[in-house]
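Only one chain comes next, encoded as structure tokens, the form predicted on its own.
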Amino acid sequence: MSSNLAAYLAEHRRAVDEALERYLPPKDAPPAAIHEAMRYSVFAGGKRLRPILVIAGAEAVGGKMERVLPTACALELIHTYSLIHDDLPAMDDDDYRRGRLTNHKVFGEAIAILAGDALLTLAFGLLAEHASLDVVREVAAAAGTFGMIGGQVVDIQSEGKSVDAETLEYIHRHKTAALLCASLVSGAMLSGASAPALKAIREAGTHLGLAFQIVDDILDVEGSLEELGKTAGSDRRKKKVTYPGQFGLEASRLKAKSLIEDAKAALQPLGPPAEPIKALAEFIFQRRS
């Protein structure tokens, strides 16, 4: 990672964390159990990639971080809710996330479910107060049954089965790419992006999202608990449909790299303001967690 990108990530992560601290209820606010559980998962670490993409999407079309911070936080809250629910015994049944015990292991399944529900509700409250109706629609579509949830459903239904490449891409495009793309697009929309700029950013976001999931699948094969912060090899144990499982590791790496290059090419018309997104694309490809 270049020093410029490291500084960019650190600065934007700090701004996002400070904003999340303001928006989340204090952990001792009644009922304390739910607020403590919400904060446990939100402040468990993580790259803050989705909120940073919101900010980068804004900056690529001349927008300012301060204008889009509430929306950036909303995307992180939605992502965190999805992780809490993913880890539940009825879903992926994971014990660790980001190097610490999963929410349900600490607070119990009932509170974990409610913590996820509360984070999703808070996210849309932030969007309703600070974003435009178009952005609310964009995020709702990306998070709902035609986006992340729909992808999760097909992912679950495909476990242990032989599926074609089209179904595999459907899972990746909806389960992961939809929300990552919506992050970039939301920041651009709130910053008055032109139709051509918005089209370029949407195309780049889709490529980035697909690449992110392929890299995630590769890391599940090659990574460790220490690197990933969660148990490696879970995809194989759960008989998940993955790109490495279908095509092998080398083909998966080549596909991810090709998608990253496609994303950067899509951003070319935006010029230098889109350079941070291109750097984030390389970060997505090279990450080890």
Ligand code: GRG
Given for the second form:
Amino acid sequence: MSSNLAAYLAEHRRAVDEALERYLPPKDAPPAAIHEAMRYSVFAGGKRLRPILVIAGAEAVGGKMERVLPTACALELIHTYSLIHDDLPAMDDDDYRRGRLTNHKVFGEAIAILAGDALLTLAFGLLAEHASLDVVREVAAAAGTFGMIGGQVVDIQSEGKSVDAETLEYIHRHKTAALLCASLVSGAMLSGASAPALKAIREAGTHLGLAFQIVDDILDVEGSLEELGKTAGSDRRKKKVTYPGQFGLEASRLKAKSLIEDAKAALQPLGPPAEPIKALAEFIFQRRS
Ligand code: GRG
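Alternative state: the form predicted in complex with the ligand, after the form predicted on its own:
Now the full complex is given, and it begins with the chain already shown.
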């Protein structure tokens, strides 16, 4: 990672973490159990990729971080809710996430379900207060049954089956790419992006989101618990349909790289302000966690 990108990530992560600290109810506010559980998973680490994409989407069209910070936090809260629920025994039944025991392992299943629900609710409260109607609509679509939840449903239904390439792309596009793309698009929308700029950003966001999931699947094969903060090899154990499972590791790397190049090409018309998104695209390809 270049030192420029490392500094960019560190600076933006700090701003996002400070804002999240303000927006989450204090740990001891009654009923304390739920607020502690929400904070446990939000502040467990995590790359803060979605909120940073919101900010990068804004900056790519001349917007300012301060204006989009609540929306950036909302995207991170929705992402964290999805991780908590995905780890539950009824779904992936995972013990580790972000380098810690999963939420239900610490707080029990009932509180973990409610913590996820509460993070989602808090996110839409933040959007209602600080974003615009078109952003609320964008994020709701990306998180809902025609987005992330839809992708999760087909992912679960496909476990142990052999699916065609179209179904695999459906899962990736909806389960993962939709929220990553909505992050970039929301930042740009809130910053008054023109229709052509928004179209370019949406295209880049989809490519980048698809690449992210392929890399995630590669890391599940190649990574370790220490690197990933979660148990590696879980896709294979759970008979998940994955790009490496279907096409092999080398083809997966090539596909991810070509999606990253497509994302960068889509951003060309936006010029230098879109450079941070291109650097983030490279980061998505090269990441080890
Ligand atoms: C439960 C509604 C519902 C949806 C679950 C997002 C998701 C759908 C499941 C999470 C499991 C998973 C491995 C999804 C694929 C990619 C993904 C979202 C990985 C985790 O994102 P990172 O790497 O995580 O950005 P950090 O911890 O860095 O924020």
